[in-house]
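This document opens with one chain alone, in structure tokens, the form predicted on its own.
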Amino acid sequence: MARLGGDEFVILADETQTPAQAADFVDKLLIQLNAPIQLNEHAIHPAASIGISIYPDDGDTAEDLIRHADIAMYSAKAAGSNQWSFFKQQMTERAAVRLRTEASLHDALKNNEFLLYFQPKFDLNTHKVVGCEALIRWQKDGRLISPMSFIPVAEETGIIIPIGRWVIEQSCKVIREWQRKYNYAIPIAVNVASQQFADASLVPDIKQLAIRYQISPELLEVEITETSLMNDVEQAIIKLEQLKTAGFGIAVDDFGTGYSSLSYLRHLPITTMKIDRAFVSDLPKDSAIASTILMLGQQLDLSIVAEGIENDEQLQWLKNNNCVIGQGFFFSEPLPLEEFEQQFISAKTAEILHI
């Protein structure tokens, strides 16, 4: 066994003979990996992702075997935790795609192709405005490129990073720009991916860039997913914690469609919740999750959102359950800055919405 760097090890299994023989010593491998770990008063779970080269179908070099096993290794990476995969020969095309992409991006970012798009936020009873989504668009070679094409990439690079301060500043700026043109302004959410909250100078960053700007902290939300608050829920209290007393708002997102937390929830200083648009298409036939999670929105204090929104059966079940805010394609698609400044901002005057 050998540490290739960072977080990545290389074991030669020079016993075995077959794929099956490989797959067996895998699957014991990842048995041996997930036992827990304590540190001091703290129970470790480890997990793993593991990429599989055969000799010599896959390669005659140790180079090749290990390129190819890395290559594998994303991939299975890519099916969530604890999983393996055998390298492929088509992996190799994707490889080569998610290389190109990665470097685009770091281009993207120099050459400000990055826009942002507007999803209004309405309260279902009056059907005004009371808040946006900000959500990121790739502009190149004179198409628009949506976030699932590259977002993934952007995550596994660590180029997510920048990308996401750069959606939190130009979301500044708007809210900045709307409060010097029309003296009004609504709360806009960014969304801040795992590896971003992990990052130490999210909190920082996020407080300067609100002074840099002038802007209320009431008047950015930080749209977090359930999943990053799980990674480690301690640490995750502690930013948000720093962020909620800053005055931001705080949302979890996708809530129910990753980790069982509700035994967290009542910890995390947090003041929205989100109904995934996987709960809001079931509505009506299948209220039991959308139903819960209103209930404990209620009970919690929380503002909950719900997202999806795409018929007028949906709304009405929400709205007859008391959900008062909602976002979906029923009301509008998300739009661009100016098309949504035009429709949602400029007939306002003297006046500042918080949800």
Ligand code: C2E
Contents of the next structure:
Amino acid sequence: MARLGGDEFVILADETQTPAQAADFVDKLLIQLNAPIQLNEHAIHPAASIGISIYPDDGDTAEDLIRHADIAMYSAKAAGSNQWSFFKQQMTERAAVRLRTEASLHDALKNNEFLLYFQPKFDLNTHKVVGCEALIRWQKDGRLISPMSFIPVAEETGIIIPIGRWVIEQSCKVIREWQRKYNYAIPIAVNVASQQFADASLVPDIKQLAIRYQISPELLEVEITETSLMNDVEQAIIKLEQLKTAGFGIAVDDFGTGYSSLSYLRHLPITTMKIDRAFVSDLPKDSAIASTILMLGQQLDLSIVAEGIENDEQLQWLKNNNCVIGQGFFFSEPLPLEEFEQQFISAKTAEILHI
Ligand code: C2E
Ligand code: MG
Ligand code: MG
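Structure of the form predicted in complex with the named molecule, please, following the form predicted on its own?
Zooming out: every chain and molecule, the one shown earlier first.
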């Protein structure tokens, strides 16, 4: 074993004969690595991502094998914590795209290339707008790039921290502007990435920005995916507790896609659960998961938001099953600030009329 640098290590498993044995080997390795370590009063839960390249299929020099294992490692990391992955040729193309994106992301903040779109959330019964979600876009060479293609790279490289901070600050500024111009504002939900949630400066940053822009904390909600919360539940509880005590809203995003242990969920000081779009799109035919989440929300006294409502059948099913809030193209796509403001803020009591 050798240390490549930072937190990266290389293992030469020269007794391994087949890919199956390699998989077996890394499975065992991960189990051993995951054993909790006691550091003074803290229990540390180490995790790792592993990429595997095989000689001679994936290269016949050490450089090639290490480079390919590294690419496979990024792919494993993108799949979540504690995963491993074999190198595949098509990963090199993705790695090249990642490198190019990474290089231009560095300048994007400085060059003001990001902007926020806003998508309204509605009360499904009254059709009144009750809040909105801020969704980042990257304007590059005249094109709008979707967050799905650059947020994962921003996460891998750590640039997500300043980008995420920009999103929060920008949202505070928008609320401040609405209040100044219309004496009216609705809550904005911002997405917080996994790595950003793990960063120690998140909670103090949010508090400080709310004070600086004189935002009442109920007007700011953080959306954290179920998977990021489950990465380190103990830390998550501490941070969420601080945010909740300060009065900020807390939503679990993409609920149903992770593997939350229900016993933990009970202890998380959250205010809202968002049913992932995948389960809403199954409605009304396949409703088992949506029903279960709605029931769970009622039991835990949480507000439930259905994401990605695209048609009337879905809307009717959700209304009949006591889902109160919804979001989706059926009501409105995410809109640029000016349009959103004109449609939903300037009238002060916005509702959607065409449904
Ligand atoms: P998300 O937080 O679950 O956001 C909802 C996504 O679903 C948005 O995609 C939205 O445009 C889309 N959507 C809403 N209604 C519908 C619908 O009816 N049908 C369909 N097909 N899609 C719908 P978007 O804006 O491309 O964002 C994708 C993801 O990127 C977000 O998923 C979120 O995870 C991430 N993201 C967006 N903005 C930020 C950000 O500022 N910071 C971080 N960390 N992540 C962000
Ligand atoms: Mg979200
Ligand atoms: Mg979501």
